[in-house]
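In the block that follows, a single chain appears as structure tokens, in the form predicted on its own.
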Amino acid sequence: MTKILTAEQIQQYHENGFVSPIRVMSEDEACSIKAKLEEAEKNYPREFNPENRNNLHLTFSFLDELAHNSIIVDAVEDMIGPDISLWASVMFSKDPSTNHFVSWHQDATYMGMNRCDFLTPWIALTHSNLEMGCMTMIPGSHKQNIRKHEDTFSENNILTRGQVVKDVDESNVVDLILKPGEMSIHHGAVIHSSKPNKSKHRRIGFALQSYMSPEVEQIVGKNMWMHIRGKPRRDHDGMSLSRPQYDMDPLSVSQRKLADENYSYILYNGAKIKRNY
């Protein structure tokens, strides 16, 4: 019996390599999460500029609670099971009237992983519409083989590597218009993009990328994670991250950048060319 998807959820999860909308929260709490997270930005600017935007569950309390909360991670486990576990997260924020964008992509390329059967929710803290920039999926294409990835470091692409999947069928987009505290939940092999936000107002989306499953791991690398429920992982070459006491505190501040620097290396690992994040 699942906890939180239907039947017809999780069918179109697996026919379509998405799912949304789902309710998270009311718009209120959305909304007092982002105020959190403006609040954090001011007295930690570093700590989320544009190339400073990995894994800031690890040292933000109320981040941390996000990647915990029951609805999201109940939903999850309808998916893969009661053993579960995040890699990281990955804070997109989209300016109002900016030309930032995302390409066409399978995040699995460059993960590292040894499968690519893991999901990501994506969190909406605010409005994500078509003028926006909301994500645009490509259904069923998570039945494909990881496609070819051209690497084009393109100054607009907010991707790390500003990889493009190229020739890609649009012709039955499905754009996932979320409204505060509704998340959607993709697979890591979907096709996917977002276009630049031509709107007076900010997009500020939280992914959890990714949760997996005990038969998912990484093999470029090393095996870093948070334990989220069920049986702790057993890596042999694992390590796991702690949750934060407290707003940067000192060990989840030294934890992060191991996380970070770790998932650098996977995310460029054959790269001509690294960016700052």
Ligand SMILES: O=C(O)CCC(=O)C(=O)O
Given for the second form:
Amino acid sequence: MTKILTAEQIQQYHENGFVSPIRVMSEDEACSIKAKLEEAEKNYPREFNPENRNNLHLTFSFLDELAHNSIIVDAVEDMIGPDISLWASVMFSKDPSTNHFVSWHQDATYMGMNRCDFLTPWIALTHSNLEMGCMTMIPGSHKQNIRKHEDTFSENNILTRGQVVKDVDESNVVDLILKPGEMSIHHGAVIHSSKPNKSKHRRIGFALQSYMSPEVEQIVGKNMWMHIRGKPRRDHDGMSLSRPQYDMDPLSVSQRKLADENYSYILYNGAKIKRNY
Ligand SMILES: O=C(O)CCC(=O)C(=O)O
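To test you: the structure above is the form predicted on its own. What is the structure of the form predicted together with this ligand?
Let's see the whole complex now, leading with the same chain.
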């Protein structure tokens, strides 16, 4: 018995490497989260900005609540089982009329895990459509191995290394058009990208990247895990994180600093350049 997803949605996920759209909350609730986010950016500009965008769920209660949202976690449980930890999160924000884009890539490439079958819910906090640079997927591409990625460090590419998979067959692409409060869920190995936001409105997606079962292990670097549900992980080197008691509570700030350092070590392992993302 599944909790949220239909058998058809689960089949779509396994077949295509993604499933979308799934409603998590009302549009009004998503707008209120966006308002909290913009308040946090105003109050803590150094800690929360387009470059300092990783692991914000560790220091802001409204994002921690999203990471534990029962609709999101139930959907994850339907696919990976009851023992769930969260590896990290990324706030992907694109300002209106900017050139920022995300090149074709597979998330698992630089995450340093022993396998790729983990998943990322991407929660739309605004509309996300073609004009705004929504995510685009290559269906079925998660069934291949990890392809060769070239690190470009291109200025407008908002991936850590500006990594690119070349010669992608774009004949069957699927654009994930989402309304505020909806999510998509994608597999760690599916090839995806997103184009610039040409609209007059900001596009924001919160990527809970990624929820993993205990079978998925960190083999490059150390990670700090947020326990979400079920049996806690038993990694010998991975530390467990506590939830923020309130926005920017000092313990959570120090934990996020350490988590971000570990995260950056893993993602830039072997890279020639290290950027601020
Ligand atoms: O938000 C975007 O445009 C890209 C996000 C992405 O690549 C991801 O969540 O894996």
